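In the block that follows, a single chain appears as structure tokens, in the form predicted on its own.
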Amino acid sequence: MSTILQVSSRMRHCASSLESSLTQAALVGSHAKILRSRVIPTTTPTITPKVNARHLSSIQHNPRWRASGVLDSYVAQPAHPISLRQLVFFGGRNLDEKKIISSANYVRTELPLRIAHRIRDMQKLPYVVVTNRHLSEVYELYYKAFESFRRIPEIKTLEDNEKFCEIVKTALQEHLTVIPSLAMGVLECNDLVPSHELDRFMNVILRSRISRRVIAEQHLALTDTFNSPFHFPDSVSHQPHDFVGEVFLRCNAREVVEQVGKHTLELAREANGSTSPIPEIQIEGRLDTTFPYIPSHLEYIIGELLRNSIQATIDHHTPSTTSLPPIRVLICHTKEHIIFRVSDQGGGIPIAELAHLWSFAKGPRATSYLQNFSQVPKMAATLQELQKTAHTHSRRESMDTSLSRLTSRSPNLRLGMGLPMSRVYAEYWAGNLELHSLDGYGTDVFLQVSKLGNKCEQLNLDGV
């Protein structure tokens, strides 16, 4: 009997211990469930990244949950790309009330559609990347714009269009911080996701950003033209030097290089001192070449190329000499393309840096570039905003457009995004940008742009 009682006592003790263990397990499971609901997204991330202290400090903004039904309906629809020629033909003749309202409704329906696709791209990123404070800010800006534009009713009158234009202007102004936020977010997450995936994400999202600003700014410019006291709706012709919206019909390659070069040299003198030697810019080739283009896009690309060449030449040759070799810009054209070659003797690019030259993530140099971003408070972009007194091709000089503090930064303030961003702008209108470096001597950069304006905007990397 005593043996039975001992066994019974042990069984009761085991049962009590088991019950206690189950209770603790339930509590732990409950806490784990709560933790998972706060940290783990509803969809399984494609990558399980390793998080370090630097990334934990940047996870400050968890994107707010929203029902995806409405977004799904927009993502299911394709965008409708346009070409420079279409922009010119639409706005170049007989610009009347009907065309203005038609343009407004195209922008009204196209903006939320293009934004929706980019929101979905961000949702596909690993959750630890989306919660990066910089990328989260972009996500919230995009969702706010998406909700705003999709709720705008059909535009039927000029009064409706005026109200719509004010909404567009506000959105353009609010999104001036998108480029630095994207760049800083990618740099902070460069070891969470493979560089090629981050670069693909940046290429697509920046192309889409350019596209939205093109159609939005084009409509604002057409509205300004229509409201101008010098506008005559019945006119069937326009002067060859005029703009059609934001498109300059006779963009002169030599004038663009001269204008941008003058400004870039001024920035170099301010950064290096008035007594520091500055290389000369020599322009050669077909100096009378003209073509239709959006000047701000070309000015940004040429500005970045000249900035790199000027600073590299100064760094490579001073203080050993006061006579710097010139930077040569060769302009030539074919039946379909304009080609710029920018050549310098700035020592070339070290072989170790070539692997990350076109990358936004920048690999091991990400930290140094990230620190430089603190000196660029807000980037609006395009050369015309930076120029203090110089002549500009801009139609709307008082309005922030897409890229200025970025271009107006000191040439020796390196952000690591000038070349990859320039390639995005070049490829947007089916152009190209290539670089050839001879380490120890210099570089040749080749920019090719479409001469005819008949290529549609390249919204995706596959050209669709």
Second form
Amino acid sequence: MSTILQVSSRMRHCASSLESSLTQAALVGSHAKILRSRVIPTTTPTITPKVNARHLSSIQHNPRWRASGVLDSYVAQPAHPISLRQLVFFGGRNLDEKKIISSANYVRTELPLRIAHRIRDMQKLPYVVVTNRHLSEVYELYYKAFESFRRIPEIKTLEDNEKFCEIVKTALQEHLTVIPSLAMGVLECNDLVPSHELDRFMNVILRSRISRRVIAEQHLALTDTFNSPFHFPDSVSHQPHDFVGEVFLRCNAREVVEQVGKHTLELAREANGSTSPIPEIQIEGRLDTTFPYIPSHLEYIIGELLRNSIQATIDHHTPSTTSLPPIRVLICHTKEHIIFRVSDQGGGIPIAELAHLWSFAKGPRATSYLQNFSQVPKMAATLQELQKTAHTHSRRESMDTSLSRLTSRSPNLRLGMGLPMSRVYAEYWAGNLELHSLDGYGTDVFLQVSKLGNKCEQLNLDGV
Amino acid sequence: MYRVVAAAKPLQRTLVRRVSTNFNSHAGSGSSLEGYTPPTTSPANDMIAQLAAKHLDRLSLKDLIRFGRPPLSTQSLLTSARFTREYLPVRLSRRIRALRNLPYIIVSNPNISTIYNNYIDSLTAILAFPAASLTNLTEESRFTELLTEIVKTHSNTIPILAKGFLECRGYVTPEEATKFLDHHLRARIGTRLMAEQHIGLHLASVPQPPTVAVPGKSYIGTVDTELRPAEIIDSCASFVGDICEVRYGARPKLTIDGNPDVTFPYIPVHLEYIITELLKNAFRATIEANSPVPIIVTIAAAPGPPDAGGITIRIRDQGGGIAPDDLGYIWSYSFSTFDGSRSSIGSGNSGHLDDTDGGNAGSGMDVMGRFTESAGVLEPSSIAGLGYGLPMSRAYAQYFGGSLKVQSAYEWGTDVYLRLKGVGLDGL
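I have the form predicted on its own already, so could you send the form predicted in complex with its partner chain?
Now the complete complex, all chains and molecules, led by this one.
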């Protein structure tokens, strides 16, 4: 409870400072235009007469100097990517003390290692970007986590593991603000750095974040299983051995789409008023497939796609239309993949917008998305009201995951991140996400996920 | 091999590099290089180089309609003729230059050298027509007749080039072949268009005897200002369906939805080529997968002027999709999965496009038969197998800023997205 309060107070702080930071961003923007070709770490920039000393001092920043020797040694080691199958295999039956401790130590060493790489990435970004208020908060969070995790001694007993799990839980909670902070930071910096660089940075950092949370949450779930093998909060009709930690072995594609569909339609009904028409979601194809996956990931992606389709369909048709064309979801599978195709008749996407669709930096419309983000912190306080317990098969439903916040947000909050974030999640497990627009008619989106989970995490963009 | 090229016509010898006799007579006179004269390049080769080096603007739809709706005034018609007379040689020279830079062994292939000779012939013929004489309609008519001849000569280029490259597949890598063909065939689109546009404008502006087919009222040369994609799709579906009946004894159903009444200004023959090729793929897949599901063609029209968002056509079939192993090859020239085998230029596979007599073609129709059957690039009468359909369609789509994308769900079906930009008529 206390951590949620801490988090929400920080977010409120964020919200109130967003306004001044927007002004700052504008100033930094014009300031940076002078220095665009050189980002110099000196503190004697050319000052235009319009910028006065008071504003300048508010963007002064004195970064903490930390000896980088320790970080260097971590950065030098490569991360050890895992596959979904390994996650499952590792935590399968015969979960015993030895395995739990081994899992704990894997997490204990991998987390600081992966965070170290990301810290180094951030350190190499232009100074003006990392000193952005939001990005510097993320940087501080990451460094704190690095310092804390690298100091944990080797875990030898179950008691050690319990303490370790508490530390992990706290860190996961603290880092809930990372996605909105990153997104806002990137939007604010979009005139300081070429957007393809910002996008690349976001992709790498988000992938790594997913990876850390996956292995952390998996370990917590395994510890839960080990501690109370017969206790399943909120399990619907699923047998215990259907879950290995966070991985649901028998994810049924049709069920996922149905559940998520119901949930997003409800949100849409609430947002648009119960009298206005809502399109139907029709599912077709090979409906019997089951495969192992982490449900919250799949639900997030499908949720975003359905959200986009529903909203586009509603927006594209005049209010007087009584029935809206349905959204058709096709499910099919090959030996190795499951394919979802979401087709809507929501009018398609104009060419001008296609260019920025997959970008976190969002081009010219950045400001309008930024304004929507300012409402995300407020959402934290009223989250309990908004959140419907419709969707997840997650074993740890009480856990306030950052994904569940995003999945439950109101359709009116257009953050502009749905597609690029979904793509990061899809590609994380070596899947992919493609979009085709029929300008004037509708949009088709193809999501391909790897079935057997043999594919390893794609930690780096070059697939290594 | 030098002999092969020179033997064609006496006129051509001037355009071929000739080796100076001085060099030969020098052969036995010891090691000193005194008195050595390097081989001379004939002036005509310089001309090709000069012409090829001239600046060339990319042809846009706007260029094509710049004279307005026919009938054109004599003045405009002559301007069009002079423009064509000036720039067609530049385009032809560039093609010749590209061809003659190919490895010797390739251009020696009889098929490729036929094409090479065709280009030389056409260039010679055009250069022989004095530009200065284009001052009256009689001369302009003569010029248009010449253009018509040239267009006819070159109408079979694609199958012949394809056959030539196939025969040379041991001497060139697939990448090199694709690179040359891609560049050549894309440039060819513009060259043909330039000639056909003037011919079309001429036929619509100068009274013709009733036996001659003239473009319809809505045409500006090759551009139909009221092109209705649904009509083209219907007629192509009927044509491709006929081929299907002949080959498989069945034809799949096709429905059109979206916005079937929309029209936009575009070049019908281009759209026809693309739709025919795409429907061939969709029909073949559907039949071979024994799927009862009809092929659905959706026409979408972006709001705003035709040169903004344009038209998007989606062809959706449930014919089983494209195998992941094949996906990387679909844009290569001469890659075909017809009859279940795979072959591509330079791969050395004994694939379906083998030129062995009788072949292992399961269709009972060997490669020779298929080539002679196709009358020209715009009237292909075989269901598949040439391997040029997708890359050529994409070349046509991209020529005026459109795009062609293929999205396959293996073991289910394929969606193809064709986007075309029209041209703003601006009150024309």
